[in-house]
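Form predicted alone, single chain, as structure tokens, below.
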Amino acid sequence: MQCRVRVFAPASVSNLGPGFDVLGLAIERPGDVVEAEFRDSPGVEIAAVTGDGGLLPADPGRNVAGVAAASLLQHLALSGIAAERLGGARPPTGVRLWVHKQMPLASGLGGSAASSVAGALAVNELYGRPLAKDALLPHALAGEQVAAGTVHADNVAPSLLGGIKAIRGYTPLEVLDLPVPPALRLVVVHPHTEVQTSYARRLVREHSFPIEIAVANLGNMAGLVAALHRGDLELLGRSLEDRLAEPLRIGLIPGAAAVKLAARAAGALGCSISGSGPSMFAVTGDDETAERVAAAMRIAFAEEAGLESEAFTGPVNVHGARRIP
């Protein structure tokens, strides 16, 4: 077993237009880092949380990384898997974590999911990988549930496993892999403002939708899945239109309508809100266009809303969370 490990879990984009609470993908950066080491006392201790401006709890029962780590620790203790890997020797039952937030809070980039994934992965690495990566999903979801109030895998699954994921259902949990077209490039722009996920979710939950709106979203969802299988980026861009959540949420993001127009004018194939916002994402077919779209989106945020922003461009992260030096 290792004395100390360090892992990275990437940010993610969820919904992907019409796929509310169903679709998500991992991006290369930013992400969260968690370090873990054994300690003599049982249970989880969080030694420090950095990069959060003092806003996140160090209480392991309220910090999502701590909850995910504790969930996996309990599983390993009950299953005896860790002892088997040590030839029957009794493994340590306590871990100490350092949580390093490297993405903005309330950004729409799956920050709580990344921390949850990193907490579970760090413990698994510390014990010598007793579980396969996909088996960590329930433990990462235990952390995410603390943040969201309910279980949502559309950020957790891609952050952990990489690629583009569809959540078919939860009873039982079924996560589907969707193809990643090789030419697909993402642009993610985070403006320096916040949208509270709980409020954004309530806007959707408390709204009634005509059947025509639901049908329109189903059509775009079908088009999006077909586009990924065909590698048809033009169809993918057209299918990013969301008729359910985006019309209710776009007013929460200053300048968002102008940003969408700027993205399309600069060559984006489609543009939508990342999660509940305020980050927005666009898709293109090459790196040069992605850089041009990113610049246009940042200019639009600055000119229309007076907001500074940062942009991330590149391919879909197909590897997901990983151990780092």
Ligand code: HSE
Contents of the next structure:
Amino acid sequence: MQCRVRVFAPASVSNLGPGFDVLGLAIERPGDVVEAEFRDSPGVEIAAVTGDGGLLPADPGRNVAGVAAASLLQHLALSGIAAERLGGARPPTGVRLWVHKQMPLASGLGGSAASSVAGALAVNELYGRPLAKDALLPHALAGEQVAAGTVHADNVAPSLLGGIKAIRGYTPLEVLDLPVPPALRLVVVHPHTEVQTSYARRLVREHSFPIEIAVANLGNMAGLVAALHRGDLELLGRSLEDRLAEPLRIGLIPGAAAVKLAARAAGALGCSISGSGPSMFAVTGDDETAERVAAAMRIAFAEEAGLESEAFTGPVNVHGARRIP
Ligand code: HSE
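Follow the form predicted alone with the form predicted in complex with this ligand, if you could.
Starting with the chain above, the whole complex follows.
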């Protein structure tokens, strides 16, 4: 039987411009780490939450990692899988977690999704991997729902499974794999300010859109999917235009309009808001341009809005969440 397992779940960029709530990709870093071990009493206990500045609940019923872990634990117990896997009639039914937040809160980088994914994956690893990774999705979504109030898988699916994912539908949940062009590089810049996801979602959900706007986004979605299949990064860049959420949210991110211009001027093929912001992302076709774009975006945040920031550059994370030593 495992003593203690550690897992890492990566940050993710959702929406990818036109794909509000239906597109997302995983990045290499940052990400969250969750450790898990068995405990004698049933249910989930959170021994500690670190890296959150004391802002996240340690109550397992309100912590996204705790909720995801409990959801999987219950499934394993009810289905008898845990007993079968551990070769005993009465396997442990309790789990103790340590949740290490290693990414900023309310950043638009899918932080609650990463913690939810890590909570579910840690339990699965502890029990000797009884479920395939994609079967963990509903349990990670149960965690994410606590944070977001609604179910949306555009951060959870890529954080768990890696790559670029499209959520075709929710009833039933259907997650599609999109190809990852090998040359594609992401630039993600996180300015030191916060946007509350719930508020940013309300702005979009309570707005009515003329059909022309919906048509423009559908065209860009089609362009984006075609671009990924063809490996056409120029087309991908032009297809990142979002007429639904971005115009309503960009005012929540000081300096964002200037950051977009700076990214393009430095060679980015396209630039938009990461999830509900305030992080912004851009795409390029090589590492050198990615570094240049990251520097230009950070300067724009500093000069236009007086905001410090950090940048993450690199390829798409195609593996998603994983066990770590
Ligand atoms: N797709 C979501 C949104 C991601 O844009 O509101 C935020 O969690």
